[in-house]
Ligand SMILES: Nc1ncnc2c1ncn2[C@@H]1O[C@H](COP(=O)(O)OP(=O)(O)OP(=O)(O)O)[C@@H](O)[C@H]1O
Amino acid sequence: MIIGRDLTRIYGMGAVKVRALNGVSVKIQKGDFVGIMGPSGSGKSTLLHMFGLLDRPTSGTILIDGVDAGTLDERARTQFRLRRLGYVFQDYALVPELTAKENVYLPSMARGMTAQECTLACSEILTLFGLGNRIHHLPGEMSGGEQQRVAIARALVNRPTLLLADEPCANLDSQNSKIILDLFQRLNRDLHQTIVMVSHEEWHKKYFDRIISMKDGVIEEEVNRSEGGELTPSP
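Quick one: this chain alone, in the form predicted on its own?
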């Protein structure tokens, strides 16, 4: 599903060059629930941005569903993100003047769905996420956990092949974090949604089927969950 080959990303800061990724190669299979973990500055968010076509590698290639992302111009990248990718940010990134339904409505409208189709899709997914009674509420009228569920609904309303989440629990307490992670796990197991999530919380590991640990721009270790539930190093 995703194949990254020898990815590097170098940022220029005056005379100083920062190497955020240093030759990373990775494969993500359809239906995986992958956690990317590591300390600040390890390159985990940079790698996620590459998968989400929010940034371009300095060198290396990324294939998503067989499409070489490097061959896409900006318009094609935008359409690819809209139709195939869903993104969840740690700060929710909701439009404060819009209701829950209207925030979820935006990606569907951008895809050219009719108003009736958008309304139906938004109502269905918000109800699925336990927000049927919050559809007409503004973000400021909802808790952080509710806002993040709206953001996840928005990311999934177009039924993306890949859901990318950049520390989606960073601004939530442990109770709301568990609600979000339980939701992700249910989406992965029941709907076979492919999810790649960045996290630095150790207790999140129990949710992931595979963990990619990063340090200083390289993959330090990969582990997979066995049928018995244990995490074991990849061969």
Contents of the next structure:
Amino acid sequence: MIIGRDLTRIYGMGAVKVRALNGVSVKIQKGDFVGIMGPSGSGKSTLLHMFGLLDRPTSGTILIDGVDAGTLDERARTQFRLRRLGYVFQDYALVPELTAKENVYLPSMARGMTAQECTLACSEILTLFGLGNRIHHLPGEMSGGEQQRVAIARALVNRPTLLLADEPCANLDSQNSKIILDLFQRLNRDLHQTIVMVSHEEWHKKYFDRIISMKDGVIEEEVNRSEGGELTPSP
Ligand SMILES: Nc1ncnc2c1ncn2[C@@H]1O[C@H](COP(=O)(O)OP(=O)(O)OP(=O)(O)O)[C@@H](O)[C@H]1O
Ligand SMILES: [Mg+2]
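If the one shown is the form predicted on its own, what is the structure of the form predicted together with the named molecule?
Whole complex next, starting from this chain.
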């Protein structure tokens, strides 16, 4: 479903250049639950931005269902993001002036759902995430973990075909992290939801079917879960 070929992303075209991605080739299949791991600054968020068509590579190609994303105009890229993508940003990217419910409302409204459908979907998903009593709170009136859960709810409200989540548990305690990861696992197993998730936590590994380890802008290692459940390096 997504194929990245020889992707590079160089930031700062002046004197100081940062090679955030330095030749990454990767394939994400429908129904995958992939973890992207690696040290800070290794290019994980940059790669996730590429998958979400939030950024363009300096060189290399991204194919989405066989279509070269580089040939799509901004309108087509926006349509892809609206219709097919759920994205949890590392810094949440909630709109500070809008309540939890209104933040979740945005993508469903943009998709043309009726006000009644939006209200119902938003209340349902916020309650599912234990935020039933926070729906009228502004982001500034919520804890980091609560804001993070609003951001996850917003990413899932449209039932995206592709969920990209950048450290979605970074501000959650282990109990709430487990709730989110168990939910992701259920979505993946029962509805074949494709998920690509960035994580720093060793214990998250048991949820992933495949782990891409990044270092200095390249894939250092890729491991797959075998039938028996163990993680083994890809050839
Ligand atoms: N907008 C930008 N301008 C210049 N350099 C950038 C920019 N965004 C990221 N970088 C650099 O690119 C490299 C990769 O950044 P990226 O955010 O992808 O790392 P990461 O693996 O997600 O790290 P973390 O675990 O800290 O979130 C880093 O060295 C970072 O400083
Ligand atoms: Mg990051």
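Numbering follows the first chain given and starts at 1. Values in this document were obtained by computation on a predicted structure and should not be read as measured data. By rigid core we mean the largest C-alpha set that fits within 1.5 Å across both forms.
- Assignment of C-alpha atoms to the better-fitting superposition places residue 188 and residue 146 in two different rigid parts for the change between these two forms.
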